[in-house]
Structures are given as structure tokens and as C-alpha cells.
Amino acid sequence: MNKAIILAGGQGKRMKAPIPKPMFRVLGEPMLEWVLGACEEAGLEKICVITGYEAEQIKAYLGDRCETAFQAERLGTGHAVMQAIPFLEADAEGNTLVLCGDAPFIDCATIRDSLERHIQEENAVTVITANVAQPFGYGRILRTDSGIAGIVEEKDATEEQRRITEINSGCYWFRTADLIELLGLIKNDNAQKEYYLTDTIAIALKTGRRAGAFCSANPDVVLGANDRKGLLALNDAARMAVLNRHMENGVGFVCTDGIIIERGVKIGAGTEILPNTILRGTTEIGENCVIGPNCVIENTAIGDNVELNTVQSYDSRIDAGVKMGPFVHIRPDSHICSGAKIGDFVEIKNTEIGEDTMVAHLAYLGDSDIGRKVNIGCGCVTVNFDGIRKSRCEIGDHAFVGCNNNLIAPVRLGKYSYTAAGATITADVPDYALAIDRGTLHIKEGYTLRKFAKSPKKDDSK
């Protein structure tokens, strides 16, 4: 069995926030999620996450997804892996990948290809490495004709060794049985009194085992973050990698300022994403759309040829040919059918808007079912909450709802029905009917003359 141990016990003091470092987010997902996802995609059958600082946060996030082991004291990477010895001993056959929960860019291809090399060369340990242009601060890989001689840290390297550009990623494949034995041989006779996982390489070579190195084609596998600046760099790298992937697939960007697209988002060819647009979660966008500027779209399915300008949409569905904006808020469980037009300052919640329906401006439509080719007048509100329960409104096909209407749910407007401006509708309106609610108009003549006569005189010339 091939499995993984993810080291996720770090505090990240320089982040200055009370959460474990692997839980800081890159493109909206914890760094730990990136690492877990790569392991799962690579088909690793069992995963154990080593927790430490604020362990309950990580355990709550993971749920039953994988095993955990707790490192009560942070005494080095080797000591962290020691906490997983029962996990290793439960099945000592096969191989174990050890990797860092705060180095998010490990990828499935690197995991699979390095395992293949590890098995092919019959290594006790295989270090995953990368070549980088600026290796300062990283451990350098010392190679021999038959494998790897060791890893030398920057502070201990000679001038010649510092010129080596192949560096340690912090990820290692071990034969599981060898890892168990090597962990028992690590010593903490160093200045920090810590147990270092890198010492297993020298021990393996000294005890006649073979150690190797696999150089990943992805130089970003080495990237991590120790502070907020480093976290920003990770986000920038991830953001541009996602944008480049979409451009390769035919998505257009006139400018990438303020555009953030999370990894799970899908976008069709010919669609253009305008500045200051954020696309999150499981959002899927069709072809030949224009999204933005200033949109936030989360977990929303969008059809072809949709135009959204300054729209926020959450957990909803927008069909083909819809035009919206500016300043539209689509709240969860809404469905905007094809051809609908939603204008400025409109909020829609848990509502279906029928095909070719017009909601021009200044309306709130909540908990409603609205038919085809309906016209919703300016200032219309579906009054869906009576202080105790939510109720629904139904508006039939081709209905015309006048300006400044209040529809007091539950109420139904029939097909081709009309409501007059200023109406408060408290009863169902039949098909083809007109509902008028005017009340009595009272006019008091001379009112303002009397009002001004009682007020101090003002100089209107100013």
C-alpha cells in the first residue's frame, strides 16, 4: 500500500494570526487542501496528517477524511513523522510519501512520477527536488553517479556547493519498512536538539541502503510561506497559473488587475473576464460570455452568451443569454432563465425568473416563482416574511407588475394580469385582470403657506 504523511503542525508565528500555518489560504483554499488534493488525485490510499498548533482546527476541517496524529512538542520534522509510527506499522508494506502541509504546489504528476522512479531504483528513500534560478536559503542536493550523497544546508555549504541549483523540496518517498527503522536511528545531537528527517538519508547510505533524488519538472513544488509576504507570493503564483491555464483554453482578459479565479472554476472558450472580478468555488461559465467588471460569482452555473456587469451571485443558476447589472445581487437558490434582463439595484433570493422576463431596476424579489415575459416595475417588492414564516409569491406568464407595488405573500398574479402603480396586493389576481389599489386621495389646499408662515424667515438669496 502506498500512503502519505502530511506535516501540518506548524504555528507560523510570523503570520500573526491564531491558526495553523497550513490553514492559511491560497486562492481561497487552505494550503493543506492543495496538498491533500494532490495526494488523493495521485491515488494514495491512506493519509495521515500530523497536527500540532491549534490541532482542533485542522481536525475539524478534515472530519473523517483521513487519519491524524498529534505532535505535542515541535522537535523537528523527524520527530513529527515519529508520531505516525502506529499509522506506518499498521501496514508496513509498500511506500510512504512524507510532505509538508504548507508547501501547496506539489502536484499529482510529480507524486506519481517520483514514486515510479523510487520503485524502479529500489531506493530506501527518494528526495523530490527541483531546479530553481535563485536557490538561496534552500538545502542543496549532492549527487553521485549512483544516486544522492546527501543534502547540505545553505549555512553549511561551500562556495562550490552554493552554486548548485537543485534543491530539496521537503518531500520524500520512503519504503515504509525502511522509514520505520530509520526513524529509530535519528539522533537529536545538534544545536537545536531536534530530530531532522533529512538525517535519514545519511543513515540510509551508511547502513547500505540506496538513496535517490527525483527532480520535478515543476519548480514551484519547493515554494512555501513563512510570513504574509510569502503567502502573498504564493497567491500571486497560483493566480497567474490559473489565469494562464484559462488563456490557453481560449478565455480572454484585457487586463488581469483584481481578477481572482479559484482552481475549481470552469470557463468556456470565447468568454471574456473583465477587471476586479472574483470567481469562486464550483462556478461554471459557458462560452462567449462577458463577466465583469466588478463581479463576485460563487458556486454559480452560467450558460452561454451571458453578460454580467457588477453582479454578485451565490449558489444559483443563470441560463444562456441573460443580461444583468449593474449592482445586482443574486442570493442562493435562484434561477434566472434564458433571455431574462435584470437591471440596476435589483436583489433576487430563492426565486425563479422566467424566460425573457424584465426586472429593470430597484426591485426585491424573494421566495417567488415568476413566469415568462413578465415585466416587473420599478420599486416592486415581494413581501415574503411576516415576522414568523417565509411565504412565496407566484406571478404568471406575461403579467405586468406596476411601479412601487408590494406583493404580500402568499399571493398569486394570474397570466396576463396587470397591477396598477402604487398597489399593495393582498389577494390573488385572476388571469387577464387589472388590480388597482388607490385608496382615497386627500388634498389640503394652502398647507405650505400656513407652514411657512409659522417658520422663521430665511434668506433665499444665499
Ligand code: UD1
The other form holds:
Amino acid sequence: MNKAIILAGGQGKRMKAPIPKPMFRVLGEPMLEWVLGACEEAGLEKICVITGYEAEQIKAYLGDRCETAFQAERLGTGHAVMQAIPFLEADAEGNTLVLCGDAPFIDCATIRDSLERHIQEENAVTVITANVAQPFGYGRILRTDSGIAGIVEEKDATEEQRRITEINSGCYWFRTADLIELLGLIKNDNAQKEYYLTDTIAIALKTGRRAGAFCSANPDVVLGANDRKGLLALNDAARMAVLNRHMENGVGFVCTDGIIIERGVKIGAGTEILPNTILRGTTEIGENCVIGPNCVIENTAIGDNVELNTVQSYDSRIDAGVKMGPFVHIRPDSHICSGAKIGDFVEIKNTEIGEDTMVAHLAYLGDSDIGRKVNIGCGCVTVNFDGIRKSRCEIGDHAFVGCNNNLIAPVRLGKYSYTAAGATITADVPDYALAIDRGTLHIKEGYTLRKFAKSPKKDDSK
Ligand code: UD1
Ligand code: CA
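Please give the corresponding structure for the form predicted together with this ligand, as opposed to the form predicted on its own shown earlier.
Next comes the full complex, this chain leading.
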């Protein structure tokens, strides 16, 4: 069996926050998620995450997705892997990939290609390396004519070794049985008094095993974050990689300022994304839409030819041809059917808006089922909460709801029904009926003249 160990015990002191470093996010997902996802995509059958600092945060995130092992003290990457010895011994056939939880760009192709090389060369260990312009901080790959000779850490390296640009990605394939034996041979006689996993290379060679290096063509696979600046650099790299992929698929950007698109988002050709737009989670957008400026769209399915300007939408569906904005808030479990128009300052929650229905301005529609070709007047509110329970409003096709109406749920307006402006609707309105709720309007001629004759207004007395 081929399996993986992900090292995630470190604190990341320079981040200056009580969060384990692998839980810091790149494009909205923890770095650990990126690494885990690559392992799952590569089909590795079992995964064990080594926790340490703030272990509960990582365990809560993982749930029962994979195994974990706890490293009580941070004594180095070799010591971290030692905590997984029971995981290794449970099935010592096959190979184990060791990865760092703070280097998110390792990908499925690199995992598979390096395994192929590892097996082909019959290595006990194969380290994934890359040539980088800025090797500072990374372990350097030492080579002789016969191949890799070992890895030296920045802090232990000589001046000459520090000039080496081939670096250790922190990812390695081990034959599982050899890894168990090599872990028993690591010592902590180095600058940091740590058990370095990197020492397994030289130890393997010294004990007559084969060791190899797989140099990745994509130097990004090694990029890690040790501080906030490093994390920003990873976010920048990931963000542009995603935007480039969408541009190749025919998505337009006139300016990428403030545009953040998470990697799971799908966008159809011909759609244009305008500045300050954040697309998250499982959002899918059709063709020829204009999304932005200033939109936040999360887990929302959007059809073709949709225009959203300054809209926030969460866990909802917006069908083809809908136009919305500016300043619209679509809260979870809403469905806006095709051709609907939602204008400024409208909030919609857990509501279906039928085809070609208009909600032009200043409305709150919650827990409602609204039919086709309905007109919702300005200032209409569904009064869906009585302080104890939420109830639904139903509005039939072609209904016309007047301005400033309160619909006291549960209530039903029939098809083609009308409600007069200012009505508070407390009872069902039948199909084709008019509901009017209006006191007599009294007009008292000369009222203010009489009032001010008794007690003059202050400014008038001057
Ligand atoms: C390590 C490598 C270095 C490599 C670099 C790549 C060693 C000794 N050095 O250095 O050659 O170029 O990664 O990024 O392995 N961790 C634990 N427990 C520990 C120590 C670390 O779980 O006791 C975890 C950290 O959370 C992190 C990973 O192991 O996810 C790497 O540790 P880190 O301290 O960042 O190693 P580097 O100094 O970057
Ligand atoms: Ca690191």
C-alpha cells in the first residue's frame, strides 16, 4: 500500500497567532487542505497527519477524514515522523510519502511522477527537489558524481554549500520498511539539536541503501510560508495561477484588482469579472455573465447571461438572465429564477423568486415562495418572524404587491391579486382580489394657521 504522512505539528512562531501554521489559508483554504487534496487526488490510500501545536484545531478540521498522530514536543521533522511509527508498521509493504503541511503547492502529477522514479530506481528514499533562485532557508542537496549524497540545512551549511541552488522540497518517498529502520538511526547532533528527517538520505547511503532525487520541473511545488510575507506571496502566486487558468478558458478581466477566485470555482467562457469580486467555494458561473464590481459570491450556482453589480450571495441559485444590484444580499437557500430583476437594497433569504418577477428596490423577502411575473413594490417586507417561530409567505403568479406592504406570515396572496400601497396583510387574499387596508384620510384646512396663532413658531417671532 502507498500512503502519506503530512507534518503539521509546527507552530509558525513568526505568524504571531495561536493557529498551527498549516491551518493558515491560501486562497481561502488551509495550506493543509491543499496538501491533503493532492494526496487524495494521487490516490494514496491512507494518510496520517502529525499534529503538535494547537492539535485540536487540526483534528477538528480533519474530522474522520484521515488518521492523526500527536507529537508532544517539537524535536524536529525526523522526530515528527517517528510519532507515526504505528501507522507505518500497520502496513509496511509499499511506500510512504512524507510531506510538509506548510508547502501547499505539491501536486498530484509531482507525487505520481516521483513515485514512478522511486520505484524504477529501487530507492529506499527519493527526495523531491527543485532549483530555485532564492535557496535561503531551505535544505541544500549535496551531490557527488554517483548521485545525491545528502541534505544540509541552512544553519549547518558551509559558505560553499549555501551557494547550492538545488533545494529540498521537504517531500520524500520512502520504502515504508526502510523508513521505519532509518528513523531509528537519526541523531540530533546538529546546530538546532533536532532530529532531522533530512539525515535519512545520508544514513540510507551509509547503510548500503539506494537514495535518489527527483528534481521537479515546477519550482513552485517547494514554496512554503514561514511568515506573513511568505503567506502573502503564496496567495499572490495561487491567485494569479487561478486567474490565468480562467483566462485560458475565455473568462475576461480588464483589471485584476481585488479579484480573488478560489480554486474550486467554475466560470463559463465569455463571462467578465470586474474588480473587487471574491468568488468562493463551489460557486459555478455560466457563460456571458458580468459579475462585479464589488461582489462576494459563495457556493452559488449562476446561469448564463447573469449580471450582478455589488451583490453578496451565499448558498443559493441564480438562474439565467437575472439582473441584480446594486447593493443586494442573497442569503442561503434562495432561488432566483430566470429573467428576474432584483434592484437596489433588497435582501432575500430562503426564498424562491419566480421567473421574470421584479423586486425593484428596498425590500426584505424571507421564507417566501413568490411566483412568476410578480411585482413587489418598494419597501415591501415579509414579516416572517413573530419572535417565536418563522412562517412562510406565498405570492401567486402575476400578483402586484403595493409599496410599503407588510405581509404578516403565514399568509397567501392569490394569483393576479392586488394589494394597495401601505397595506398590512394579515389574511389570505384570493386570486384576482384587491386587498386594501386604509383608514379615512382627513384633511383639515387652515390647521397650522390656527396652531401658530396660539403659540407662534420661534423663528417667526424674531
Ligand atoms: C524543512 C527541511 C528543509 C526543507 C524545508 C522545505 C528538515 C530538517 N528540513 O525545513 O530541508 O528545505 O523543510 O520546506 O526537515 N514539523 C513538525 N514537528 C517538528 C518540526 C516540524 O511537525 O518537530 C512540521 C512543521 O509543521 C512543518 C514541517 O514539519 O509543516 C517542516 O518543518 P519546518 O520547521 O518548517 O522545517 P524547515 O526549517 O522549513
Ligand atoms: Ca518550513
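Residue numbers count along the first chain shown, from 1. C-alpha atoms forming the largest set that superposes within 1.5 Å between two forms make up the rigid core. Values in this document were obtained by computation on a predicted structure and should not be read as measured data.
In the core-superposed comparison between the two forms, G137 has its Cα shifted by at least 2 Å.
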